[in-house]
Every structure is written in C-alpha cells, then in structure tokens.
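This document opens with one chain alone, in structure tokens, the form predicted on its own.
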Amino acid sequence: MNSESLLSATAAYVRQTLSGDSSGHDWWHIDRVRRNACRLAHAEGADIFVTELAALLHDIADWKFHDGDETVGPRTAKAWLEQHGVAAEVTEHVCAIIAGLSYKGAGVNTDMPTLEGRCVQDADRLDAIGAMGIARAFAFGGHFGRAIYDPEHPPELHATFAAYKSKGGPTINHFYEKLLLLKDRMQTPTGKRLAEERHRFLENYLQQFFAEWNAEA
C-alpha cells in the first residue's frame, strides 16, 4: 500500500472508530489536528508522511476513555500499522509520538524528541486553546458530568501524571490546570506564533466569564 492509500485508509478507520464521540475528541478534532500538524510540518521542514500518520492516529484510543491506561493508544496504532505493512521504523516513530503526546500535568515535562512529534503535539495543543479549545473544554466537561465552575473548588497544578489523571474538578479549573499553560509549552516557532492569539482569546473569555459570574457585566 502506498503512502497516499495508507493515509486515506487510516483516515477512514479513525473516522469510523470515533464516530458518535461527544467529548471533543471526535473525527473533526482529528482532522483539525491533522491539518495543523501538516501546516507546521511544511513550515518547519518535518517529514509530512510521519507527521500526518501520527496526527490521524493520535487519539485512536485515548487514555481518558480507557481507564487511564496510556498504553492502549500506541498499541492500537501499532496493530493498525503492522496490519498494513508499514515499515518498522515508521511504525515505531508514530507510536512513540502517540505515547508521548498527551499533557500530563503542570509539573510534568512532555517535550517531544523529534521534529515530527513536536509538530503533532503543537497542533494538538493548538486545538485545546482559542475558541475551539473553549468549545472542546465544555464538551468534555459535559461528557463527564462536570460542573461549569465552583468557586469553592479551586484549580490545582498537578505535580504528577497520576494526580492529573485523577482530577475531576469544574471545567473552568481546566483553563488554569492546562489550557493557559500551553502557550509556553509550544515547541515549534510556527506553533508558538499561532498560539499567541489563541491564548489571548482564552484570557479575554475568562475575563468576561468572571465579570458575568460576579454580576459586573
């Protein structure tokens, strides 16, 4: 199977697998990440094929929906790639990107060792901030039955992945525990530039949210 056919088959597989998702981790999230990852790869000089393949498969079995098991995603991706005869070095690279992609808490370093991984990670994080990130945050919170905001439940800056995985606070906390921290964790020059405007949108949204919450607007 040539590269174009594999990418097309992978897109169809992912779209079918994630159909019906209402948590913000649906096919259209994958498609946005795929397009932004390729945009970053072109700008930064990364391998487009590896980048696009990893972007397509990055949430095929996210740990958040598999009892916190972060090994399910890489294993699922590996099985798909091996089934289609993808070269071992490409399979290993894609699976390593998927394994290291997720945000794991404010106190946990998740820098990517390869340029392709940095492009996919930055693209995934771009989709977690700005207008799209806000929409996805509330979709995720609603999916898991979380409150919008509770002033008696302050945010936490999690020092470990285990602590981050066990969190269950209101959605507004997620802005402080993750979303507002992503701008300074972007790893490509293009990703850093694109994150600036989206980060400002988060800040403006929160300013308006709290003005309305406090009956000041």
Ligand code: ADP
Second form
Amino acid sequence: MNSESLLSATAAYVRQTLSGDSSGHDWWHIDRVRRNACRLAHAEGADIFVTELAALLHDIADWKFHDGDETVGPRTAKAWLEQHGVAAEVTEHVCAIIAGLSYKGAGVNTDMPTLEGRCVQDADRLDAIGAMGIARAFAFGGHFGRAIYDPEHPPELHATFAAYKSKGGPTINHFYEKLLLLKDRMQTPTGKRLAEERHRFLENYLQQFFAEWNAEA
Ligand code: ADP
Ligand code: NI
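For comparison with the form predicted on its own, would you give the structure of this protein in the form predicted in complex with the ligand?
The next block holds the full complex; its first chain is the one shown before.
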C-alpha cells in the first residue's frame, strides 16, 4: 500500500472508530491535530508521513477511556500499522509518539525525543487551548459529569501521573491544572508562537468567567 492510500485508509478507520464521541476526542479533533501537526512539520522540517500517521492515530484508544491504561493506544496503532505492512521502524516511531504524547500532570515531564513527536504533541496541545480548548474542556466535563466550577474545590498541581489520572474536579480547575501550563511546554518554535494567542484567549475567558461569577460584570 502506498503512503497516500495508507493515510486515507487510516483516516477512514479513525473516523469510524471515534464516531459518536462527545468528549472532545472526536474525529474533528483528530483532523485539526493532523492539519496543525503537518503545518508544524512543514515549518520545522520534520518527516510529514510519520507526523501525519501519528497525528491520525494518537487518540485511537486513549487511557482516559480504557480504565487509565495508557498501553492500549500504542498497541491498537501497532496492530493497525502491522496489518497494513508498514515498515517496522515507522511503526515503532509512530507508536513511541503515541505512547509519549499525553499530558500527565503539572509536575511530570513529557518532552518528546523526536522532531515528529514534538510536532504532534504541540498540535494536540494547541487544540487543548484557545477557543477550541475551552469548547473541548466543557464537552469533556459534561461527558464525565463534572461540575463547571466549585469555589470550595480548589485546583491542584499534580506531582505524578497517578495523582493526575485519579482527579475528578470541576472543569475550571483543569484550566489551572493543565491548560494554562501548556504554553510554556510547547516544544517547536512555531508551536510556541501559535500558543501565545490561544493562551491569551484562555486568560481573557477566565477573567470574564470570574467577573460574572462574582457579580462584577
Ligand atoms: P492529552 O493526551 O494531553 O490528554 P487529548 O487530546 O487526549 O490530550 O485531549 C485532552 C483534552 O481533554 C484536554 O485538553 C481537555 O480539553 C480534555 N480534558 C481532559 N481532562 C479534562 C478534565 N479533567 N476536565 C476538562 N477537560 C479535560
Ligand atoms: Ni488529542
């Protein structure tokens, strides 16, 4: 199978698998991440094929939906790529990207060792901030029955992945526990630049949110 056919077969497989998701991990999240990852890969000189494949498969079986098991995603991607005769080194690289991609808490380093991994991670994180990030955070919160905000339940900065995984706080806390921290963890120059404006948008949003909450706006 040539690269182009593999990419379209993979897109169709992912679209089918994630259809009906209402937690912010739907096909259109994947499509935005794929487009931004390729944009970053062009700008940074990364391998486009590996970047696009990893972007397409990055949420195929997220730990958040598999009892916290972060090995299901890479294993599912590996089975798909092997089944389609993809070269072993490409499969390994793509699966390593998927395995290392996720945010794991404020105190946990998740820097990516390859340029392609940095492009996919930055693209995934761009989709977690800005207008898109706000929509996704509340979609996720609603999906998992979380409160919007609770002034009696302050945010926590998690030191370990285990602590981050087990949290169940209100959605506004997630802004402080993850979203506002992403700007400084972007790993490509283009990703850092794009994150600036989206970050400002989050800050303005929170300012207005609290002004309204406190009957000041
Ligand atoms: P990651 O792999 O870094 O977790 P994903 O692509 O799986 O990234 O998307 C994670 C997105 O899911 C977050 O950016 C956020 O929008 C949403 N999310 C995850 N946890 C929460 C939470 N506790 N509250 C609100 N949104 C959340
Ligand atoms: Ni994602």
